[in-house]
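A single chain comes next, written as structure tokens; it is the form predicted alone.
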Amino acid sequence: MPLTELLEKPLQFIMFGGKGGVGKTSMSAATALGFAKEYAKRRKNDKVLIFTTDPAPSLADSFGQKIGNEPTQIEGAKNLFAMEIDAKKVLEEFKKEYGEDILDILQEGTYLANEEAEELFSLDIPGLDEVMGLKKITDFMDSQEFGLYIVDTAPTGHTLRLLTLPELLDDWIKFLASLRWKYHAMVRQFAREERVTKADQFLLEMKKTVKKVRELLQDEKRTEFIVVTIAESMGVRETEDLISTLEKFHIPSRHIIINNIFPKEDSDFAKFKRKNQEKYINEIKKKFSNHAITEVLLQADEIQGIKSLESLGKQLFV
């Protein structure tokens, strides 16, 4: 089944992935290409951006340009486009524009010292970088500059981390508030006054950060989780990792793509290679029969740029 009824639905964010090497730029860029040809088909004046935040960006190369750290015009496709997120650079400007409040709440609410509470912030929080690309995103959102957004998300283990996040980093402000509350506490019993400081208005934020991504991710009306997969034993047990924790997180999920599977030809090779493509095809089709399968042949040449991946698009939209 094709992804056409996603036209029909009001969606504001699709997230693409699957274990590395499977295909997911080609299937989120020949998506995003689709929604924004569709668009401008119906005279809708939504823009398309999609983006990345895979440390190994390949946005650029599936369509045959240049794209930087700010949303970058696609050549040849009216309203679509695209932007790879430097998650480290937006993560080193959260440091710079926060770093003295969180300073502040370790050295106030602790009895560090300044040295030791500046080497304490200088440590990596896994994955915050991740995060902090997604808070981006979430600002875009609230400016309503564009009306969909597509997601080209690292391989499987990335991505798991990405998705559970918002608990971690829940548990992070948690602990960073807790800090905070003997601050002042101990402001009430010697000064009997209570002060609201630029480091709780930081904690105040980041909460709030935490639960406008928590309710993106959730939003079954706003956000779909395409799985993209490849017919084989690997392929079929990442996609189970995949939509196992999906589940956990009430994160919807209802399309799966079975990618490079090879067309029915007479050559005894493409023979052997569909059969045993067949076997995990009719696996994934069983295991998730409450997922929208839709396959994708194996293409010929590199998908690169908008003619082939309008191609591709053909057999993602019918």
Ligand SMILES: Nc1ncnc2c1ncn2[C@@H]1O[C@H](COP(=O)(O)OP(=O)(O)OP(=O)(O)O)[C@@H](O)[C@H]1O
Contents of the next structure:
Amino acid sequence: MPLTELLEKPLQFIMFGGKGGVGKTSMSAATALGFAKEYAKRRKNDKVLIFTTDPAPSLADSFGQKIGNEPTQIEGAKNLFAMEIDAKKVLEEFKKEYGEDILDILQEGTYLANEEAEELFSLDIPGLDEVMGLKKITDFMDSQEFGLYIVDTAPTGHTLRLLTLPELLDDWIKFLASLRWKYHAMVRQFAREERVTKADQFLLEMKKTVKKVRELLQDEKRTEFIVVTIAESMGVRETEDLISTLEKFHIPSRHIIINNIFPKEDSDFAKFKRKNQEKYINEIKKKFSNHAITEVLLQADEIQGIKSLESLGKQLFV
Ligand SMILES: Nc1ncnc2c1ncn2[C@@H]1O[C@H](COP(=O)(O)OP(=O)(O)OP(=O)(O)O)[C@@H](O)[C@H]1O
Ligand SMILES: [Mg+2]
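Moving on from the form predicted alone, kindly provide the form predicted together with the ligand as a structure.
In what comes next, the whole complex appears, and the chain from above leads the way.
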């Protein structure tokens, strides 16, 4: 069953994930274009934003135009915008904004010397850059500038890490909060009144962000994670891993796209490949019988530019 049914849902957030090179970027770009066209017809005020947190982004290749780290309008699709988030840069901005507060917490709670605290803070907290990327999106959502957000994720390993980040970040906040608590306990021994400092406000804000990201990722009404795969044994295995992680984190996922299927052609090679692929297509259908499966044929040319994305979209929105 194709993605057409998604057009009827009040979705706000669609993520595409799967192993390297299976067609995540192509599928997410074609889907974004399909939604933008539909919105132009019936939800004129709603714009679509497609973005990627992939450190090696390729949306620009897919759309055949330059894309910046702020929403860039796609030529030929008035209500479609794309953005390549440089997560490292977002993290730098975050550090500039909150660095002092985090240092405050580390110093007050642990009596570390300045240089020691700075060293601790400069340690890369795994995945913090990506959380900040997602935070950027929740900030956009608050501004209600776009009606739908589509994420082209980096290959599976990276995506799984991204999904576990709210938990990771939560641990990190708990750690900082426990330092805060020690500090406050000490202050209470000497003074009656407790000040709410900037550092406390920072912790509160981070907690809210984590909560927001988690709620969004787990919201059945607003969110859909579409798994892209190919009809090979590795593809089946990676799909199993990805779907079980999605289940573990309660992230709604009801669609699988099987890409690069050989067309039914007369050549012996195509026949042989197709027959082999059908074995895996059937295995995927059987294993994930609760998922809607969309099959996409291998095209003669690579997917590049609006025209080729539109033609790909015909297979997604039948
Ligand atoms: N159905 C298809 N027919 C022909 N070419 C395709 C098809 N799907 C994808 N491609 C091509 O395969 C290559 C990889 O596709 P794409 O970049 O979408 O994959 P990806 O999963 O995003 O890769 P990565 O993991 O590197 O981000 C691209 O050159 C794309 O044009
Ligand atoms: Mg890609």
